Structure formats: structure tokens, C-alpha cells
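One chain is shown next in C-alpha cells, namely the form predicted alone.
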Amino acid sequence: MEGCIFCAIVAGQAPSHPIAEDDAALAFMDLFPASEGHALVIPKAHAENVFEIEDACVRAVAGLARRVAVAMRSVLAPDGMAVYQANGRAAGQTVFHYHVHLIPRNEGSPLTFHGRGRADDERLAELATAYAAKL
């Protein structure tokens, strides 16, 4: 879809730090992480939200999200993991392409779902490589 940053990432027209992909889904590092290691999993086919996405795409995203979450836990050993998916501006959705946030959490860290600053590209690439190696 024209103007969608996630569609541009899928098409290789926007920068990203990919972790893994299959025919229907793509996982990559969040450039504005809520915590170190924050990743996103999206369907390759554009769908704005849970109300529009095809069932098969939801299954593909959920399956890849689980695999990446297990890899994240192995690499970072967080105390917990927030798995978050928002639908609509009122729910906190800021990119209108269905996506799942995988946010490593540690005791005492603030509970947020969107980061404010851009992460270091070298660190993102390092984490993406580490996660991919655990898949």
C-alpha cells in the first residue's frame, strides 16, 4: 500500500534490521524501541488492523512472533515479555499496518509500548543477528 512504511520495509524500499521471514510474515527490530530488544512482526500483505487481516496472515504472524519471542528470551533473558497488538488510534496504533510488538521487560522498568528515541543501528543489527541465530 502506497505510503505505508511497513509495506516499504517488506518491499525492501525502507531500512530495517530483519530477524526472520517466511512467505507471509516478517520480523524486524523496532527502530524506536520501548526497551532494548523490542521487535515487530508484520504480515507481508497489507492489512490495517485485526478487523481487516486474513485469518491465515494472523496465524503466520502469531507463529513467527512466538519463534522470535523464544529467541529473544534466549538472547536477552528478560524477566518478562510484553506481546502487544493495537487496533486504531484510540488503542495506541501509530502505524496502520497490522503488527505485533515483542517487548522484553525487566522488573522495575517503565511499562510503555512506544519508544521515544531512535535506537543505535549497530546495536539493532547485533540483536537481529543474535535472534536470527537462535531461530
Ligand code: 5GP
Second form
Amino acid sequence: MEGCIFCAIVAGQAPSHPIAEDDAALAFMDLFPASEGHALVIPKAHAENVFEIEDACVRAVAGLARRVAVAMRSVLAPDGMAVYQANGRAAGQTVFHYHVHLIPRNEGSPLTFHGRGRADDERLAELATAYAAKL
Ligand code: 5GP
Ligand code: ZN
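What about the form predicted together with this ligand, after the form predicted alone?
All chains and molecules follow, beginning with the one already shown.
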């Protein structure tokens, strides 16, 4: 969709640090991570939210998200992982292309779904490569 940053990433028209993909879904690193290692999984076909996305795309995103979560856990060994998906501004959605967040969580760190700063590209590339190697 015109003007959608995640569609631009799918099309290779905007930079990203991809982790994995299949026919219908793509996983890549979040540029403004809520915690180190935060990744996103999206459908390749544009859909704004859970109310509009097709079941088959939800299944593709969920399957890839699960596989990437397992890879993330083996790389980072966090205490836990938040798997989160926002629909609408009131729910905290800021990018209006359906996406599932994979946010590594550690005991005692503040529970937040949004990061403050832009991550370092070198570190994102390193993490994406490490995750991909565990898939
Ligand atoms: P939401 O707030 O809609 O649930 O999540 C949007 C997510 O997309 C946020 O975690 C934000 O950091 C991330 N994000 C926003 N713009 C970009 C971008 O250009 N590239 C990447 N990789 N992530 C982005
Ligand atoms: Zn889109």
C-alpha cells in the first residue's frame, strides 16, 4: 500500500534487517526496540489490523513468529518473551500494517512495548544473523 513503511520493507524499497520469510510472512528487527533483540513479524500482503486481515495471513504470521521466538530464545536466553499485537491507536498501534511483536523480557526490566531510541544498525544486523542461524 502506498505510503506504508512495512509494505516498502516487503518490497525492498526501505531498508530493514530481515530474519526470515516465507511466501506470506516476513520477520525483521524492530528499529526502535522496546528491549534488545525486539523483532517484528508481518504479513507480506497489506492489512491494517486483526479486524481486516485474512485468516491465512494470520496463520502465516503466527507460524513464523513462533519459529523466530524459539530462535530468539536460543540466542538471548531471556527470562520471558512478550508476543504482542496492537490494533488501533488506543491499543498503542503506530504502524498501520498488521504486525506481531516479539519482545524479549527480563525480570525487573520495565514492561514497555515501545522503545525510546533507534537501535544501532550493526547490532541489529548481528542479531538478525544470529536468529536466522538458529531457525
Ligand atoms: P506498533 O506501535 O504499531 O505496535 O509497532 C510498530 C513498531 O514498528 C514499533 O515497535 C516501531 O519501533 C517499529 N518501527 C517503526 N518504524 C519502523 C521502521 O521503519 N523499521 C522498522 N524495522 N521498525 C519500525
Ligand atoms: Zn502495508
